[in-house]
Amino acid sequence: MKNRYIDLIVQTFDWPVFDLSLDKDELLVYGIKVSDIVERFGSPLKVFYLPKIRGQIDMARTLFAYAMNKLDYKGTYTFCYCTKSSHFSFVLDQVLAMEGHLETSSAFDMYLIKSLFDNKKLPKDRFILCNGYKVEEYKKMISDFLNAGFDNVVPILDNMDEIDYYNAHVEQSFTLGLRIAAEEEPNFSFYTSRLGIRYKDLKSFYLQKIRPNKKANLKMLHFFINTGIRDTAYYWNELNKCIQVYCDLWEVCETLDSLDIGGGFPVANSLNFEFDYEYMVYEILSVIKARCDDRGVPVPNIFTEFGSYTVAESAFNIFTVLGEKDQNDAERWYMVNGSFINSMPDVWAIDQRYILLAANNWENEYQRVNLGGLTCDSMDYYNSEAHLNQIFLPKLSRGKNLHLIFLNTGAYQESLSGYGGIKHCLIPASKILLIDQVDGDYSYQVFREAQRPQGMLEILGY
C-alpha cells in the first residue's frame, strides 16, 4: 500500500509541476530547498522570489506580441502594474526595471509615484493611470503632476463631475480616460459596479463636457471586470458591449485610441490549475479586431493593468508545525507558528485557497489534518485545498520539524493585513526575505525583520 506523502502527491497531480521539484524528501521551489531557507532565516517567513515578477511581465508582453502579430493587429500593447496588489518598493523596482507602467488607486499612491521619480527610478514619460473614486487630495496630486509636465499621467474619470476639478486646476491640455460601470456577474450582490460611468451616459457625457473642453482630450476607455479575465459567457458579453461603446465614442472622438482591458489573469490556487493564457489573449484581440473591422474603426491600442498576475506567484509563506492536537476522534490539528488571519487574511475574509505543500518529510506516511493558527480566534484555521475539501500532510517525526509552504501569496495579503501595524492577538508580522537570481547565482536579502514587541507597544501608546 502506497501511503507516503510523496505517493499521495505523485498519484494526485502531474508531478513535478510549475517551479516545484523534489530532492529526496525535500521540496525545492525555484531550485531552492525550502528547509535550507528555514534553517538559515527561521520561520515563520514571507519570501519573495524577484525573478518571477520579471518573468510574468515578460510573459504578458510575449503573449500580446504573438497574438498581435498572428492577427495583424495594428495597435500597440502597454503593460501596467496595479500598485494596490503590492506596494513594496522591491516590487515596483522590478516593474520599473522591466520598463513597466503603473496604475494607481489613491492619493497616497501619488506620493509613492513622487518618491520613485525623485529617486530616479521612474522616468517622466511612463504612463500612470489614475483610477478610483477620487477624494480632493487625490485630484490635487494628479493636477500637480500634470502641471509639472507628467503628460502621461492619465486620470480615469470615475464620475461625471470629476472633470470639473481638472478644468479648474490643470493649467495646460491633458489626456483622460473614462471608466465603464460594467455589469457585475449574475451571482453578485449588485447588478452594476459602483465604480465608473454608466454605458448609456458615456457618449452624451463626452459630447456635452469633454468635446467642447479646450484642455481635455479623451484618450482611453477603461473596461474593468471584477472577476478578471476568464473564459466565461459573462466576460465575453461584457467585452463585446465595451467594444461597441468604444466604436460609438471613436466615431465622435478623434483623440480616442486606447482601450484598457482591466481585470487581471487568474493565479494558480491548486496544483491542478489550468488556464490557457495564450488562447485568451488571442481571443480577446480577435474579438476586438472583428468588432472594430465591422464598424470601420481602427483597433485600439491595448493597455492591461495586471496586479495579482504580476506579483502573486513570486511569493510564498513558510510555517513550522509546533505540535499536534487530537481534539476528538475525527479532528486532528497541526498548530503552526503563525496566524492565517494575520499573514494571509484572504483565507479568513474570502475563503481563499492557496497551494499548500509540506516542505520536508515527504517519505513519511500522510494523514488528514486541520491547520490551526496562533491567535485565539476560532476562524484562524486552514482545512481544505482548492481541489478537495480536506488537507493531507506527513505525519510528524520525533525530533524533526515539519515545515509547510503556502504558494502564490504575493498579492494583497500584506496590504489587507496592515503590514507593520497591530496584529490580532499581537502575533507579529513575519520576517520578509527577498531572493534574486542573476546568471544562475542566488542572492538573499532580509527586507524586514519580524515585528518586535517594542514597535507594537509604541503604536499602542505604551
Ligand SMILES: Cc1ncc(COP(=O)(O)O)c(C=O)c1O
Contents of the next structure:
Amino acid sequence: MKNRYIDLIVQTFDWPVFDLSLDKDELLVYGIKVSDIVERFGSPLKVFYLPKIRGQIDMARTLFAYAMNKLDYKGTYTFCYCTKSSHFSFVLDQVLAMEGHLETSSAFDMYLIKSLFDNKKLPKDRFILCNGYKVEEYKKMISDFLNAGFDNVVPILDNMDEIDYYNAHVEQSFTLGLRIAAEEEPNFSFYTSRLGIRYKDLKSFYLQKIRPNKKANLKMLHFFINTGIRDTAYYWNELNKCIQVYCDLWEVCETLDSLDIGGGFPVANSLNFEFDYEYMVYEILSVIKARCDDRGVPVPNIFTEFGSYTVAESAFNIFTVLGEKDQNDAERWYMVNGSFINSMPDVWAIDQRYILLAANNWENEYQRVNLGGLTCDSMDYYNSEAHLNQIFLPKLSRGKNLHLIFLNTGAYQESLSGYGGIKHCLIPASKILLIDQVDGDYSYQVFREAQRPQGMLEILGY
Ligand SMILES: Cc1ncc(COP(=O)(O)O)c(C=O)c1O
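Show the same protein again, this time as the form predicted together with the ligand rather than the form predicted on its own.
Entire complex below, previous chain first.
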C-alpha cells in the first residue's frame, strides 16, 4: 500500500488542481514554489496574490453577461465589492482598477472612500452603496458626499427613521435604497434578520415617507441572505419573496430600477468543493425575469456586493512546523509558528475550514496529526478538514522544515482579529507579502513586516 503524502492527495482529489501544481515533492501555488517564498520572505507569512482578485471580478461579470445574453435579460449588471471583507488598500486598488463599485458598512468606511477619492483612485461617479445601521457620523458622511455631488452614493435604509436625517441634511435630490429584512434560515436563532425593514412595511413606508418627499428617489431594493447564495429551497423562497416586493414597489414607484442581491457567493473550502457559479447566476436571473414577466414589470438592473468571493481566494497563510509532540498514544501534535485564533479567527469562531496542504516533503509518509497554535488557549488548534474529520500531513524529516499552507484565507480574517494591535498571548501579526503577475512577470512587495514588540507595548501603555 502506498502511504506517501503525495499518493494520499493524488488519490483523494482530482489532481493537479487549477492554480496548484507540484515540482517533485514541492507545492507550487500560481506557479510559484511555496518553499521559495518562505526562503525569501520567511514564515509565518500571509500572501495576497493580486491577479486573483482581478480574475474573480472578471469572472463575475462574464457570468452575468453570459446569462443576461442567454435570457435576453434587458437589464445591466454592476459589480460592487463590499469593503468589510478586506479593507486593505491593495485590495481596493485592484477593485477600483477593474472599475468596480463599492459597498460600505460604517462611518470609518466613508473616510476610506474619501481617501481613495483624494488620491484620485476613485472616480466620483462610482456607486457607493452605504449599508448598515448608521450612527450619526456615518449619516453625516453620506450627506456630505451627496452634497459634494457624489450622485452615486446611495444610502440603503436599514430602518424607517434613517430617511429623516437625509431629509434634513441633504440639499438636493438623491437616490436611495431599501434593505429588506430577510427571514432567517429555520435553524437560526432568530426568525427575521435584525438588518433592514420588514417585508410587510416596505410599501407603506415608501408611500408615506419617500414618495411625498421631493428630494429622495427610491432606486434600489437590497436583499442579503445570511447563509449566502446557495441552491437551497430556502434561498429560492427568499429570492421569490424579494422579487414580489420589488414588483409591488415598482407598481407605485417609477424611479425603482435596481435590485441588489447582496454578497454570499461561496468560496472553496476543500479541494472537493463544487459549486456551479454559472448555473446559479443563470437561475437567479431566470427566476427574477420569470416573476417580473408574470407581473408585467421590467426586469431590474442587478447589483451584487461579493466580498468573500472577490478576495478570499487571493490569499494564503504559510506556517512552518516547529516541532512534534506526542501527548498520548493517539494524539500527535505539530506545533506551528503562529496562531489560528490570531491569524485565522474564523477557524476558532465558526469552525471555518480552509484548504490545507503541505508545501513540501510530499514524498514523505503521511500521518494523522493535530495542528497546535502558539497561544496557550486550548482552542488554538486545527484538526479537521471540510471533507474529513481529521488531518494528515507528511512525517517530519530531520533537518528539513515542513511548511504548511492554508488557502483562500483572504476574507474577513484581519477584519475580525484586527491587523496589528494586541494579540492573544502577544503572538505577533504576520508579515504580509503581495505578489502580482503581469504577462508572466512576477513582482513581490512586502506590504508590511511582521509586528514588532514595541508597537504592542505602546498600545498597552508601556
Ligand atoms: C450587506 C452585505 N453585503 C455583502 C456582504 C458580503 O458577503 P460575502 O462576503 O459573503 O460576499 C455582507 C456580509 O456580511 C453584507 O452584510
